[in-house]
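So this first bit is one chain, no partners, the form predicted on its own, shown in structure tokens.
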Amino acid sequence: MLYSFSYYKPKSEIEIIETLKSFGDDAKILAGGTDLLVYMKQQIADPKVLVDIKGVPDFSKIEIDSSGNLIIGAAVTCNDVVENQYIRNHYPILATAAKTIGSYQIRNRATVVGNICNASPAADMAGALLVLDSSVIIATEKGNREIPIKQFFVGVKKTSLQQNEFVKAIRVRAEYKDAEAGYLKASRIKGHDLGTCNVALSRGKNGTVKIAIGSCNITPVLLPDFDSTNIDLANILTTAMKNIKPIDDLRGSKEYRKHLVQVFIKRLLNGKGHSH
């Protein structure tokens, strides 16, 4: 059961804005809903006004900037990523990833910039952001603010968005066109689960490793990067233990994550997951 609630269209970025500013923090944004309609229906959250940022015609775009990078608009599903001929092509680790999420139904509501504003542990989409260096443009009042998604989550459901902002695209960077990426996930069934634990690697074109592990800390884990020229194994083990702490619970416990994702960085290393 759903409480009341007005609901708000804007058709351009200060509109958005500006009804933020009206309504405070009764006041959340709605792209796809997949993650916040179940929230307000097991009243976990209870918003008395829904932005809906779909009437911003070029949110759902996704574009090449003029350095070449790759921009996700923030009402772009998860569907449009994994059939994007462009991203299959040169990033097709977020297809990769995309495509974990959910059913197809689902993916078609569900925004890739939505699935990093819920700041899961588990976000499918995180990881694959992260081993491309991407970063973030968030909207707000006084213009556009970007920050390197690295930076982004800060807590379990928690991001560095501040009063009256929102993420309006992500920047995924040119130099990582092409790269050798990949990304595996393990989860108790295929569909509407989380993840038990996931791992996303990339080899840069600057000669280093980038390595994501989700579901195993309080948000995505981005490890320090590593030198692609003389892989250290061990190092590379040692280091992800260092960084995770995973729990128990009933998608699977603490030993068998930490297991997991030993596995998913040799293979990934071995290139076995990889995209390219």
Given for the second form:
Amino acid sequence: MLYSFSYYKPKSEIEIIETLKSFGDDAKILAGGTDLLVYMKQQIADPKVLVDIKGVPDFSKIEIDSSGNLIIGAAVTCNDVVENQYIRNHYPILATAAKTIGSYQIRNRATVVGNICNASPAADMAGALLVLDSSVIIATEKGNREIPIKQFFVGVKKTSLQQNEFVKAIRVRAEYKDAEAGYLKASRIKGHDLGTCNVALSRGKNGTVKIAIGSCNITPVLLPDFDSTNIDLANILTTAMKNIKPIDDLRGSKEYRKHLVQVFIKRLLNGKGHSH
Amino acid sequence: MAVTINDRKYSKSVSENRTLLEFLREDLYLLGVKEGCGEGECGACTVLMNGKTVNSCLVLAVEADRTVIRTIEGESKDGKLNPLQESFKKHHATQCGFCTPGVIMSATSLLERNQNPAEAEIKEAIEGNFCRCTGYRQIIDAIAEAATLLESEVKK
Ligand SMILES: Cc1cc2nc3c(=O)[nH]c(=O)nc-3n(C[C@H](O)[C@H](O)[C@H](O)COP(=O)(O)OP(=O)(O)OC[C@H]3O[C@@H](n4cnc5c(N)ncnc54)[C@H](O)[C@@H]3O)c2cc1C
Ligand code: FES
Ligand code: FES
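Return the structure block for the form predicted in complex with its partner chain; the form predicted on its own was the one displayed.
Next comes the full complex, this chain leading.
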């Protein structure tokens, strides 16, 4: 049995902020719980108060804002994304990445926002959202603020969220609607293990190639933009190698990871990993 | 909390720190719901919550307030196995049986959203269910045949 804690399920954004304010460091947000409850069972985390965000109806929505951007609410699950026809048609890389996460049961609970808030270097949604130039909408005591997702990851399991803040949604730029993008991931056992490494790649309509690499540094890494009209493979691979610092662990050696990253980049440039 | 489990309504108080798995097994004696790993890996604890499979070891009981839960106990009616369960029997898809309730719930959810699953779709649906005995072949065959049976029943 888990240690004792209290549980709140506020019905609005303001109520969530108020609850976070009254409990400070003792409180943690609960989304799907597929990371948090495991940490609590393993005594890696011991929040005294859980603030369930699934009680706010708007947070379960996948919507299009007035500028045509895609909005993914904080309670949207990975399977919601996999099954959403609009996403499959226009941002298929999100469905592809979401589908690689855990098992079917896990994806019914695991949220996209929880995946990035957990901020594992291996987080599968991170790379896909990075190459679509997404931003994170953060609810604070003083209203909302929005930051590019590359500023969100600051360390292993560390985000730039401040006290009494939480993520209410992710905004994916309309500029990346129908953009060519792909995702490749290596893992030992699908459904039960985090990836050994992963690479996401997009070609924007503005002529840039964006590449993100996971499980090869303390955070998911977004490389500087490349020019898609003049692909210089040698330069891309050198830049990639300069920006990652993979480690040896039970999932693979650093040399193996470096090799996989190069293979994945080449395959993605050749259009592999793009279909869903 | 108020919850409907296998068509029966329950109103019970439960402390925050209990998982749905503990609530189902220890308070309601629904012992078909198994605990293997307790961490979302093995799928032995799989139940349907509002029609979707979840690992009940990673859901708090309080999170199930006002939901509809289905466990293996509700799948046979009047002492008769349902077609999926019959198919498991026929194909010897159960050996020690520990994984079976979870596998059946995953397969039930698959067949409710997809009446004609391809083998790859069957494998995906049970990717979160570990079976240490059968080697999965019998399980896949059992689900495939149940799908054919159910489909022909729908056509009738
Ligand atoms: C068996 C298994 C397999 C897995 N496989 C994969 C995999 O292949 N790839 C992968 O990337 N992950 C995997 N995971 C990890 C996990 O499922 C994902 O990271 C998931 O997306 C987390 O989302 P959640 O909603 O469950 O988050 P929770 O567990 O609810 O929360 C995770 C963390 O983020 C915080 N948080 C959540 N939402 C917010 C918010 N809105 N604002 C601020 N903070 C918030 C929580 O406080 C907590 O610290 C796996 C987990 C398990 C148990
Ligand atoms: S006991 Fe829940 S997944 Fe293993
Ligand atoms: S029958 Fe023994 S674990 Fe599946």
